[in-house]
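A lone chain, given as C-alpha cells: the form predicted on its own.
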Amino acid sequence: MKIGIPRALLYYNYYPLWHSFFGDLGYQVVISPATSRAILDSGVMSCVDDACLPIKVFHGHVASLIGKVDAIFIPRLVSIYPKEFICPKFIGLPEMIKSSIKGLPHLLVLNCNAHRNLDAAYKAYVELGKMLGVKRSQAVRALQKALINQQLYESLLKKGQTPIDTLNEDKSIGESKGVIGLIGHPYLLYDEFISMGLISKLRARGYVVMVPENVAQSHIEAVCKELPKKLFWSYGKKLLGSGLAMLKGRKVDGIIFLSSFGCGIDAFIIELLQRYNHRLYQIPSALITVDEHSGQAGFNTRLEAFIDMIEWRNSREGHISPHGTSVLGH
C-alpha cells in the first residue's frame, strides 16, 4: 500500500516523524513533487478564494498525488502543545480537501490534539494505526521509533541547519559575511518555490541564515514570559519568541519577515516584532509578503535593496561628520 504525504504546510516540521511511522508499519511512503507553478495553479483552482497561499498550495499537492497512491495522509492538527492552538484552517483541512477535490483516494486523517496533554496527541497515532488495521502494540513501537527520529531531526536544526539542509542532506552552511534572521512559517521559508529561493539567495551573497527552528524552545518560552499576555497560538508564539531572541541577543545583522497575504496571525506577530525592534534594537528589517501573484523580479529587487542597505550601513556606520560639516565633506 502506498501512502502519499503532501509536501506542504507542516511537512517541513514533521516529515521524519510521519515517514518513520508509516515506513515502520510496512507502508511505502510517496512524497508529492516540489511545489511548482502547475501545483500552485491546481491548488488555486480547487481551493476556496479566501484561503491563504499555503492552504491553496496544499490543495495542489494533494491533487498531484491522485492516481499515484492508495491513500493520502491529511493531518488535522488542533493543538501541538498543551493549552495552545494553531491556525483554525489547519483544523478544517480534511473537510476542505474532501469538498474541494474530486477523485480522491482514501484519506488517512490524523486527529492530533495536545490541548490537554501530549499523551492525547500521541494516542492519535495509535488510532491512525487502527485505521490501517495494525495491532496497537505495533503502532506504539512504530510511534516510539518515529519520535526518536523526530528528536534527531530537531537536534540538527538546533545546531544551525535548516529543514532544507536536513531533508535534502545538504550539510553546507557556507562562508559568512554576516547573519540574516528569517522569521516566517515553515511552509513559507522552506518551500523554495513560495519563498523564491530566499535562503539560497542569501547564502549566495555570503550570508548565514538563522531561522526559528534554530532557536531552542526554552529560549522562546523565556522571552515570551516577559510579554504582558500569554500567546496561545503555538506558531505565532514560535515566530515572535524566536524573533525576539534574535533581536535581544543581537544574533543577526538584519532580519527579514516573510509572510503570506491574508494571514491573521502574521498580521499582529510581525507588527509586535517590528515595534520591539524599532524601540529597542534598530536592527535593519524588511517585510516581504507573498501570494499566488508574486513574481521573482519584484522579490529580488526587495531582497537586493535590503542587502545593500545592510552592507552600506556596516561600511558607513560610525562615519559621523563633525558639527557644521556635511557627510559628503563639502
The other form holds:
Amino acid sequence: MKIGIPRALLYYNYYPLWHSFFGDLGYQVVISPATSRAILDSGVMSCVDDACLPIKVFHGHVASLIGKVDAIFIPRLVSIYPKEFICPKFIGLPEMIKSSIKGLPHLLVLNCNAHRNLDAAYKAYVELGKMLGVKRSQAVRALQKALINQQLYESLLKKGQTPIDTLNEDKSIGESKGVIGLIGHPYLLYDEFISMGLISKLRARGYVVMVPENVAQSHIEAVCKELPKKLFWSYGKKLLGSGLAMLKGRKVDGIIFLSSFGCGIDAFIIELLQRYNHRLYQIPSALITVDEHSGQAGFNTRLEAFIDMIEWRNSREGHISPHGTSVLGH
Amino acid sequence: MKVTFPHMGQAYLAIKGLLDDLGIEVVVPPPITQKTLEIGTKLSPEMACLPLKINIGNYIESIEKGADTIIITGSCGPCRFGYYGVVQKEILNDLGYDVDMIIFDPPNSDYKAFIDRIRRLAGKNSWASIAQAFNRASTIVKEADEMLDIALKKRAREASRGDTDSKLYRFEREVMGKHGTREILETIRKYKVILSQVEENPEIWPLKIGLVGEIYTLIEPYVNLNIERKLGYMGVEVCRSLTLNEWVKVHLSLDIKHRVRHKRILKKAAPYLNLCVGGHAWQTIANSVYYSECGLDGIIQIMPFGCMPEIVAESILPKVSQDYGTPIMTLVVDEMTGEAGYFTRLEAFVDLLEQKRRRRADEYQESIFRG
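Could the form predicted in complex with its partner chain be given as well, to go with the form predicted on its own?
Following is the full complex, with the preceding chain placed first.
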C-alpha cells in the first residue's frame, strides 16, 4: 500500500518521524512534489477564501496526491505539549480537507492530543497502526525507531542547520558577513516556493541564517517564563521565545519576520516581538508578509533594502543627510 | 480607582450593576461608533481580529473619560482571545497610558491568583456581598437577553415599523441613569412589559433565520452592522445561537440542566466535527445542524476577518447545508466592511429563502389537489 504525505505544514517538523514510522511498517511512502504554482492554485481553488496561505497550500498538496496513493496521511495535532495548543486550523484540518476536496482516497488521521499528558501523543501512533491493521507491538517498535530518527534530525538542527539543508544534504556555509535571524513558521521558511528562496538569497549575500529550530528549547522556555502570561500556542511560543533569545543575546545583526497573510498567531507574536525589540534591543527588523499573490520582485527589493540598511548602519550611521543631498554624497 | 471594560452587547448592564453594587466607580465606555473603530484600527496590529481593535477603541475612549483600571476576562487558548489582555496591555503601555489591567483568567490551577484579583478589584466588600452582587448581575444578563428575545419576535411582526426599536432606544437612554443592579433590573423588567405590548400585525408570517458564528460579532450590534434589526425590518424572525446568558450559564454557573442541553446540542455536530477547535466553531456547526433539524428557513454565519476557529467551521458548513438542504451564508466583517454590499447580500439571501418557501407551499398545494 502506498501512503501519501503532503509536503506542507508540519511536514518540515516531523518528516523523519513519519517517514521512518510508515517505512518501518512496510508501507511505501509517497511525498507530494515540492510546492509549485499549480499546487498553490489548486489549493486556492478548493479551500475557503478566508484561510491562510499554508492551509491553502496544504489543500493543494493533498489534491496533488489523489490518484497516486491508496491513503493520505493527515496529522491532526491538537496539542504537542501539556496545556498548550497548536493553531485552531490545524485542529480542524482533517474536517476542512474532507469537506472541501472531492474524490479523496482513504484518510489516515493521526489524532495527537497531548493537552492532558504527553503519553497520549504516543498512543496516537498506536491508534494509527491499528487503523492500518498493524499489531500494537509492531507499531510501538516502529515508533521507537522513528523517534530516534527524529531526535537525530533535531540535534542536527540545533547545530545550525536548517531543515532545507538536511533535506538537500547541502552543508556548505561559506565566509559570513553576519547573522540574520529568521522568525517564521517552518512551513513558510522551508517551503522554498512560499518563502521565495529567502534562506538561499540571504546566504548568497554572505549572511549566516539563524532559524527558530537552531535555538535550544531550554533557552526558549527560559525567555518565555518572563512573559506576563503563559503562551498557550506551542509554535507561537517557539517563535516568540527564539526571537527573544536572538534579540536578547544580540546574536543577530538583523531579524526578519516572515508571516503569511491572515496568520492569527503571527499577528500577536510578531506584534509582541516588534514591540519588545523597539523598547529594549533596537535591532534592525523587517516584517515580510506573503500570500498567494506575492511577487518575487517586490520581495527581492525589500530584502535588498533591508540588507543595505544593515550594512550602511555599520559604516555610516552617523551621517545624517542634510536637506537636499543623499547619504551617498551625490 | 475608576474601572472600565470593553463593550460586548448588553454586557455593560450587568458589569455596571455589579461594580455599582460593590461601590466601585465605573466608567461605561461610550457606545461603539465609527470613531471607536478608527482609534482601534490605527493602534492595533493590522492582522489582529476585529474584537481586539474595537476593545482598544473602547479603552482609549474610556481613559479619556477618566478611567484608570481595565477589567477583562481571559481564556487559555487555542483562540486568540486568550492573549488579548497581554497584547492590549503592551499597546496601551507603548502609547504611554498608565492604566492598570486586571485580567480574569479561568482559574484552572492557580486559584490564589484568581482570588487575589477579585480582592484587588472588590476591596473591602465581604465575600457574601460579592457573591450576592454577582448573582444579581447574572440575573440582569438573563433578563436582558429575554428582553432582546422579545424584541426579536416583535420586530418581525410589529404593526408599525420601528415601534420596537424606538422602545429599545428609550430603554438605553433610561438605563444609563440608573445605579446598581436593583434599579437596572427594574428598568429591564419595566421595558420587558412595554415591549411585549408592541402591536403586532397578525398577517405577517415571518421567515426564520438562525444566527451562528463568533460570539462577539453575534452579540455586539455595531460590529455585525445591526443584522438583527436589519433582518427584523425585512420581516425575518432571528434565532440567536449564542447569547450572553448562554455564555454565562455554560462558563460561570452550575446550572446542570443547561449544561446537559449544551452537550446534547454539541453532539449533533459529531458527523462533521467532534472536538473543540477553540472559540465557538464547534457550537457553530452543532447549532447549524440543530437549526436545520428544527426546520429554520436559513442560517447565517457571522465572523470577524481572520477568526481562526470560525474558518474551520466555514469550510465545514457547506457540507451541513448539502446534507440538510438548509441555505447557509457566511458573512465576514472587518473594519473595511461597507454597509451597502453587506445589506445587498442579506436582501438577496432573504429573497432566496422567500422564494424557496413559496415554492414549497405551491408544491404542497399541488400535491393536495392531485391527491
